[in-house]
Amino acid sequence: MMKLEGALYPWRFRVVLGLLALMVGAIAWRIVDLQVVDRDFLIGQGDARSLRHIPIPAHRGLITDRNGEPLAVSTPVTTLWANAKELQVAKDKWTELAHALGQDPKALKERLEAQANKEFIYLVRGLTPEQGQGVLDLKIPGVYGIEEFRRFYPAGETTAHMVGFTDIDDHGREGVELAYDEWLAGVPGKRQVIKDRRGRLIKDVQVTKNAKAGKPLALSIDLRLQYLANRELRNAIIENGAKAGSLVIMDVKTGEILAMVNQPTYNPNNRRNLQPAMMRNRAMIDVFEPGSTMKAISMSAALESGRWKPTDKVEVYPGTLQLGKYTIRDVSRSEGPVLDLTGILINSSNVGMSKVAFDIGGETIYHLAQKIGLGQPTGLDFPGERVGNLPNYREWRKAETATLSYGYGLSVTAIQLAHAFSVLANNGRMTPLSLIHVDEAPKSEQVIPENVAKTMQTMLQQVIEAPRGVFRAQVPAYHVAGKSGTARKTSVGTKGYAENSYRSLFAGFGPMSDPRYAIVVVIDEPSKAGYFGGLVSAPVFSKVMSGTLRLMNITPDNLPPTQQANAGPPAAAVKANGGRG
């Protein structure tokens, strides 16, 4: 009888049956291991197979002016997207799809063939909610919605250049939401949904982190200033048949940036036919020779240097002076062949002003001007601002030294020449500049004696109010100061000046009997009427400053006394409204 062979060789049925123990012994505890001590490897592995994280859109900050009055809104929206995989079974649904997302059927179905093997594309963003629930209530296999914010500027094209605007993704792209996007931007939360293998929403079961709203900004522009800047200069702009124009109002106490108006502008709600050339903030963006509006900065030089008085006088006959091969030119004619210092502002006599310039040095004009912020960074760090040039030279040869004391061979922006004249208007003091809403003035610097700065704005009101000064820039019922200028614009490419190329200037402030407000009005290339300073930008002055008073509740300081008030107004202002208004 023969013997099993596991009889003969007990030992290899051993092994295999100790083998075999082992195993199961293995599996046991790998068992125990995953479904007791490492029990979270496992619900880990299934939640990441069913378990998502969806972001929640935070709320972007709102902004608005100094009184509260909203600039850029955040309003809710719906995005439509789609996983083109699901979609494919759908095929007869999308001629549906496409007239209730307002597309071209056969434009969408090439593209849903382009793309069939993507699981996430975008079919359409930035719906009203009730648009894209309209969609999503047809139940289209594949096709999904998602939550966002997209910002909306209410006052439209009159702030679009300060504010700036979002892109679709609500990032700042231009302006203040650019500059101060970290602070407005807000921050997204999470929510954990349960979702099936084909990324289909199963249960949405709790937010595991709230979204965190953007912190809200104060610009210091006041709304009302602002429609009334960008009113008078689009009027200013067409009227004069301009190529483009800036205008500036500040606060001289507190630095404050109060309207910043830009032509030709854009509506930044609808920016499909945009041109880039309306998005620049010229204000603070082009840079131009200031002309005739630096003789205030020139003369109060000379001022300080202690070695003029307003009535010391020079000589301007014949209105030219020749340099060399270069010759200096008043533009137009003097009430005398000999003008005191505020004459030479009233005449706007470049030869009277280069005299000047001569015997204090063009050295002395140009740490003035550096002082005041000429050529010099404003502090406000705007995207694409400029700072402009303020040239220094080794040797200061009188031909620099006359064309800087007359406003050319330097280059500044509106804000920089606003920035300068406030500094005349607070009585030499220099404040910080802000365009955001200050509750308390800032600490300033005294950059010109106070004695200069208040002569100076004594000059400049006659500069306006003689006989001879700038009539078109007479505010009723305030004094006013100021300055015109006249710069002729450089050609581009080539070297020298442009013909028949002109900017027009302004640059003033009010009211006298404790100055407020600064205002500097720049139009490009006027063509109709005329081109100088006078002519073109001062009117605006007036109405924009007049606007302003008013608004801002100034008391009047050049009221009539009370029986000529009653009488009507004098015979000669009649005359003068008549003939020059």
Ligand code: 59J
The other form holds:
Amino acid sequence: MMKLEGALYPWRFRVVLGLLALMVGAIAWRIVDLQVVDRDFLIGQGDARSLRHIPIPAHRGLITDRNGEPLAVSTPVTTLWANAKELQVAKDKWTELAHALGQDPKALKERLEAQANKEFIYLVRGLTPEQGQGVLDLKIPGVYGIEEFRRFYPAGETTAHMVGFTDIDDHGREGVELAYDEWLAGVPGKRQVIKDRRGRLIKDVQVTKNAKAGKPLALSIDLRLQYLANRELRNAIIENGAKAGSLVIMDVKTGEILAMVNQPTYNPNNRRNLQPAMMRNRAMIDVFEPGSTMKAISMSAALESGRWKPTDKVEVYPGTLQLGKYTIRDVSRSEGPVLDLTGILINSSNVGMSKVAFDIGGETIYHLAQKIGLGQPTGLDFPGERVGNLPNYREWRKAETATLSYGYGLSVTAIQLAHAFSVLANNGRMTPLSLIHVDEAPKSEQVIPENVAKTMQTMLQQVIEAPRGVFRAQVPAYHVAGKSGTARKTSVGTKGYAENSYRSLFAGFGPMSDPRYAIVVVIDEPSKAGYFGGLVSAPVFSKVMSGTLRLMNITPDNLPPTQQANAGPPAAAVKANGGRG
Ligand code: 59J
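Next, give the form predicted in complex with the named molecule, keeping in mind that what was shown is the form predicted on its own.
Expanding to the full complex; the earlier chain stays at the top.
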């Protein structure tokens, strides 16, 4: 007879059964626990390990000139990065990768070894999408690509200082790119993706936040004028062996800056070997003593005082004026011992100007200089912009009054000087400066009486058109006005002025029938034949004003009688206004 073992030990059977039941129960509980109780937590944890948010780059706003010509354009680029940990298993592919990236295989190897533990390192940034895809197609484990945008500057060095540039992360770093960064930048979006354990993208899930594109910006500048200004300034710098220079063109009615160029300049699309001197937007960040261009402001103050009219006479003989131990000198001999106010401007007599200044007082000149913006904030807030300095002496001594009247002891920027001359050109009305295209002229303020401004226009026209005038500033077919200046530069270290380094200036406007454009030319340290503003800077003014009036289709106001009927080529126009070209 067979006997069941279990029957022999019934307690054992029950123990095994009980244990089995317990195990089943535990498993069942764990299933319930995982599937029901901890479900949400676990799904969340799982997703966190595979669902990722990656940023969607925002398209940076287009910068254009006033006519819509592109000046800063965002183009899509591919940036390649690597999970260096993952790349360690593909050491055999490193040389191939280096060649594809155009990098030195040894240098890449050193980098990958030094950063072997990093899960994210940049391999190369800003490739064209085609170049980037070419490398990705090699399918080297651990090599990935991301889409970015990079700025391209179609006008290159011509607009470099004005437009500025962005850094590698596409944030504004200089110029308008920096000043208007918030406006241009936009807001990056977010995209949800699923990645595997190694960070490889498996699936695009959804866009959780759309990228908000930056806004476009139309500048006040006219690219055609910018090219013209840059070309003429560069030629003059080379011809005169000068160190640097600036040129500004303004619309006197709207306050818009139509062109602003500096030399030396740089190519913003290739910033290797960039020297600080090339990057300076000198027209706004360099200050200088305006020298004799200041006489236009001092003379306005004299006329406004009501004590002087253009034909009033002043003795300038013998061309020097002693003030204690201080001597004021005229550089060139004046046409006579006595000059009227227009004559003081034409001959650029420091002595004559000083005598007028003593009569009206330094404060009178100071107040006008202040109202017209010299040494004052422009409101443009351009990165690095300087304000300059207009000192207000508590007690105006003769020497200070004299030197202020002919342009020393104060410092200004080229932009401020252009703004001041634009007020004279705009019949005494000052319009706020703008680097941005404005649709209609903003409100202007009468800072000089209209009749004074108009008288100054006539006097400054004489400075160019009179027999002893600055004939090199004349513009064929148009009447223009302006003032030259030649200022000794203050020498660093010493308190005085350098013997042999000068700044050649010219500030003017036209056409006289209805002044529209003001131009300032600054040439720093001309070192060839001459250095007088009337010799070095006046011809640049002439060429740039001439080109500007033609490009802007301004009707000639100085055609010789025979040509007025059928406005032909204005070749003989210079002779018609008594020119001495
Ligand atoms: C000048 C000065 C320096 C500063 C002088 C230019 C003064 C002065 C002390 C000597 C050359 C030079 C405060 S010159 O701008 O008078 O533009 O075509 O730098 O006078 O007192 O060997 N400009 N320039 N002066 N300083 N301090 C004339 C004049 C001017 C010309 C020519 C000839 C100076 C007509 C200048 C021009 O109008």
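Here, rigid core means the biggest group of C-alpha atoms that superpose within 1.5 Å across both forms. Predicted model only: the values in this text are computed from it and were never measured. Residue numbers count along the first chain shown, from 1.
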{"query": "Core-aligned CA displacement of Leu551 at least 2 Å between the two forms", "finding": "no"}
